[in-house]
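The chain below stands alone and is given as structure tokens, in the form predicted on its own.
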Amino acid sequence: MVLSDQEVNYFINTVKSISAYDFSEYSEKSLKRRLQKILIDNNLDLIGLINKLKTNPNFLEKIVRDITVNTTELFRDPAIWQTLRYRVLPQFAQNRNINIWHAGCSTGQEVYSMLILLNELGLLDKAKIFASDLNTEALETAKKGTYKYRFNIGYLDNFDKVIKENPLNYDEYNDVAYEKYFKIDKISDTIIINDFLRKKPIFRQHDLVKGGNLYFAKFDLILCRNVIIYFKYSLQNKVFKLFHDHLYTNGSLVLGMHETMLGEITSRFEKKGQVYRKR
């Protein structure tokens, strides 16, 4: 089933007219791909989908969740976490408080990765962790901190690369037990994040399309990884301006491995790899 641009726009306009959600500045390519999968999964054509959206608010919320869900994992892309460990987070060691915002946190593995890293660096007590996403179901999963074990067995390799190994000194090895941070239950096929980490973040629903800073705070570090890749250029720049306005001077924004900043906004940041430091 291949949707035309006109059909995708019909879907966007319908959702916008019956709800607070606006997908008009999402990438057409990724939105079309996800919408086609939704039609197949629900055994509907576009007219059937539209009619059901109009008459069933719960179905509408489900479709929004299906469109906005993003995959994530503990210490995804270890190279970025090594940069955070050795180059970014040490800059905040003398701060009285460290404010960190995970924008588009999905199911929360990135948030718990940050908490683990902060604890290893002795910075957890002074850190305030804020995490937001549009997808309410993903946020509920994040709050619970319980994930599939066998599906996510690669988590442990990532953990080892970031927490146990030092890429700057291969002779150094930190024998940190997994149990320090999560319980692995192979029988129930779960990884359960320990309570002292789960209680730390403040999770909130937030729509980056609408902008605004729901925490009324400024941040030392913002992570928005593998989110803006789904936005059009105009929305990307709107979001970058939002982040710029709510970062402290010399604060850093971290993007995903395949994301980059373009246009005038780049002059307001100093780029090193995937880390953008506010000038």
Contents of the next structure:
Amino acid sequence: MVLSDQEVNYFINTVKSISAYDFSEYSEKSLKRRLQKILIDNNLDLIGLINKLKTNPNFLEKIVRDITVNTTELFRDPAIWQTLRYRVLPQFAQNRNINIWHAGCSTGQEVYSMLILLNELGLLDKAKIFASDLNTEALETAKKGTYKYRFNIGYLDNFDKVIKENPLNYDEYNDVAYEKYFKIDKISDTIIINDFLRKKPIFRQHDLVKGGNLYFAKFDLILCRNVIIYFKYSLQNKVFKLFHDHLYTNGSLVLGMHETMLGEITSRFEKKGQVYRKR
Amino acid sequence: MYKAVVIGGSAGSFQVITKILNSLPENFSLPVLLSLHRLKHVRSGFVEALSIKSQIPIVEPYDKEIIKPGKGYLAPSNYHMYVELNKRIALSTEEPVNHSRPSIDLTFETAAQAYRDKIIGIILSGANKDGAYGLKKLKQLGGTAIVQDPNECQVKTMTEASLKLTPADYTFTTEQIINFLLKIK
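Mind giving me the form predicted together with its partner chain, seeing as the form predicted on its own was just shown?
Let's see the whole complex now, leading with the same chain.
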């Protein structure tokens, strides 16, 4: 199933005209691939898909969910978590509150990684955690905090790197048991996040394309990792502006390992690695 | 006349790729896009290893980075690397394709769509079939398809799969690949 650019545009325009979703500023290559995959998975051609979208609102919601990419893992890219642990979070230690927004939280592994880290730093009680995603199904998984063990076993290594070891001091070793934060059940093949973490975040559906601040709050820290790679440059800049508006001065935005800010907006942040601090 | 080189490799390609990169002059006139499989737990250090003797700079690009001549772009570990029509890099964490992320097929196909008949695609040693479909698309769009001589490959599965799917313009040894690239004006 190979789609032309015109066909992709036809899809974008149809969705835009019958719903509140707008994919016109999504990266072309990945959007086209997602759409091709959707057609194959649903055994439809483009016309069939469009007809079904027009008559079936639930199907439209499902397709919107399928377009989003939900790759995430516990402590993905340990280097960033080490930066958060030793450089970024300590800056907020004296605050009365620490507001954190996970923009594009997918199935929630990043949110729980943050909660674990905050707890280790003794900052959990001060923290208010907001987490949003476009994909409502991913949000439901995030709320449940239950994951397949065999897909996540490899990431316990990440946990060790961030929580047990200190890259600045090889002699240091914190023997933190996994059970402190999650229950591993090999028989039912699950990792279940402990209740005291699960009840903490406020999960909401939110579309970054539409902007706005659904929490009516300002933030000390915003994490948005491997989300903007699916957006065109123009939309990336709108999203950066949105984040800038809702960060406190000296608050920080954290991007994914291979994401960067380009253009005029960079002057409003001080960049150090993947951390962009609002001037 | 050429505007880009795209290279795909997997098991047994590391020495070949370093030989090729080390032979390219500092002022090489094309960008070199590299989509290489690596071991799951070797996530860092690869770009440094490729850079040791290379005269052209090798980077793991950022999303939306502009592709420039005389520079090597290595698909970052755990990301697919696409080329957008405006000759910028696009990265993606979509699910692996044929168990691979980066997927050589996806880099080849999108690079070919961007550069059409102005691209050289090279498939090297490897233990799976990734890249075969990408090279076929590249050839269909007018690009020049080169496959490393399977007899020279440490693991010949990938090159044989490519040759089975589409006849290459050239089946070359590492030396011949280097000579071909050095003759490009």
